[in-house]
Ligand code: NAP
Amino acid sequence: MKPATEIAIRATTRPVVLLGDPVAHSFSPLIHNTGFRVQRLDYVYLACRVPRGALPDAVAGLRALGFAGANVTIPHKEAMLALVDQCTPHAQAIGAINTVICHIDAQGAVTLIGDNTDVIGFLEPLRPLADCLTGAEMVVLGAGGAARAVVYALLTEFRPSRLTIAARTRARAEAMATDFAIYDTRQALQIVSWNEAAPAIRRACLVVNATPVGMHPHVEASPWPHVEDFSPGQIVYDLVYNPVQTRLLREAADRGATTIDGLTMLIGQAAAAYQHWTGHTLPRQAVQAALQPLLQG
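Chain structure (the form predicted on its own), given for this chain on its own:
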């Protein structure tokens, strides 16, 4: 038997892949391959850059090549809906997919099942703060696939009194508000343009960055560089995880805000996907140890 420190690639090894553009920054291969190695599972995780127009071909490859599944990231989470055979209730409600499970039956027929584990990962660090978040005012920066998971999670978990979506593309935000109207029981949703978001941010208990702004290699960028709008008592949550401490989080912390980085969400959503593919629980302690050198760097 191979020692647990080695990864063995065999003819029986089933691949899992991250589909996105870009993917070079991703920690997902390290997270999942650490789990496979520690638990001696016959899988391997790869990251593949897939431009927008190539997504259907990539999905056809999942069907043809015996993949166990996939993760889906920017810019494909919404487009993936039309390419799978089935969706879980979460994915259907959100209108975005971040995880695909490839089910192969006894006759070799492949069924692609789309799920959204972002909700689980996103809520994980917020649930201990439920007392102050329930019924509070909130702001979400962005209106893409990640933002859809965030808005759905906040509406269904905390029933905010006001949930402001700040979007550069108003039509996407309006479509999201229409899709989620059934969950907006307090008529909390409002849409503002990016340059109109400052009053809502100043009032908000929770501000969430659901855009990729500030992600490696553009580490000096911030989705909201107006640091005077942050204050003690606020929670600022950045879904970007590489770098872990983004400019947004550093500047919000300097103003006294409580900050939450994207790494907790990343590991939480990864654990749910890992369970789907393997039937095993992600060994989080080993994953954290594997990530530590990168976080220190």
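Bear in mind that the values here come from a model prediction, so they are computed numbers and not experimental data. Residue numbers count along the first chain shown, from 1. What changes on going to the form predicted in complex with the ligand:
- The hinge between the rigid parts that move between the two forms is at Thr117; the other choices in Tyr45, Thr117, Gly142, Thr164 are more than 12 positions from any hinge.
- Relative to the larger rigid part, the smaller part rotates 21 degrees between the two forms, based on C-alpha fits.
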The other form holds:
Amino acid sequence: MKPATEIAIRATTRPVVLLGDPVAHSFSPLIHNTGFRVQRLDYVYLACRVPRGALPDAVAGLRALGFAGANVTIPHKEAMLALVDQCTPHAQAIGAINTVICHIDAQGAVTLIGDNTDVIGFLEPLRPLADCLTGAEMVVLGAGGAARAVVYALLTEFRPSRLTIAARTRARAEAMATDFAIYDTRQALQIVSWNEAAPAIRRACLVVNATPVGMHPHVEASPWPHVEDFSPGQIVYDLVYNPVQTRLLREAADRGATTIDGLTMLIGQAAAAYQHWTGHTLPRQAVQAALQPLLQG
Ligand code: NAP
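Mind pulling up the form predicted in complex with the ligand next to the form predicted on its own we just looked at?
After this comes the whole thing, all chains and molecules, with the earlier chain placed first.
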């Protein structure tokens, strides 16, 4: 059967929605609608700008209107925790939800389940490298929302011997270290300022950029322009996905490091959400082809 060229909206079509503010920049509608269209699934993905105070009403709408689920983005990821009926252990541990699954039972009762698929999306390209990552030294640049998912994922999956967080605002990193103390069984976490991070970066097996530095339109910026600190044998992972090849990744690759781009994680976290809602595997090649014209470099 040839893939459909557009989504057919019928009386049976189940909506999925991105709740955030802003949402206009998001690639999620294109990712998920490409999947629904190519696989001829009876779903449609919308993006709704939901101001901070309106989140409870938006969630009541999900329950009342038979939505299949939702994605949640800034500024609602933390507030969503109080509005769902259940949380996965990942979402609970990180304190943020990026995906809601609306489960409707035979009697029509709706249960909202919150998950954080950033963890699975982030880990996906690292799992084949587990031999060199388990027990290794690592650095995470940044201490925001994405860094929380990254640090939790690294602590629980690879039990690093040292995990250094380089933070511009130390208090955010300290709050994270306190929240994750129970997962830090090897007392691996240490917090440094940006200008103290060089020794940890030189020693690290894995360096993750969890800041927006280098993102379009500021493509000439790098969170770590000291290229001499990168070497073969290291893995450098940039969460920024637009452009796909950031200055950080280009320079790390020139120094012989293995690089992983943020598009891999973006599609991985979307694939996990898509599977939750539809039970199907996201057609990644079609999604990547659909995104290509929108990505820089
Ligand atoms: P966030 O909550 O705003 O956190 C950003 C972090 O970066 C904060 O710690 C911030 O420090 C730090 N930072 C910002 N500019 C900096 C600079 N010039 N120098 C040093 N530190 C700086 O944002 P987020 O949600 O964590 O997102 C971070 C990045 O990850 C974004 O580019 C986002 O698009 C990307 N991301 C990608 C995926 C994916 O699937 N690939 C998923 C999630 C996020 P302060 O605390 O001092 O402000």
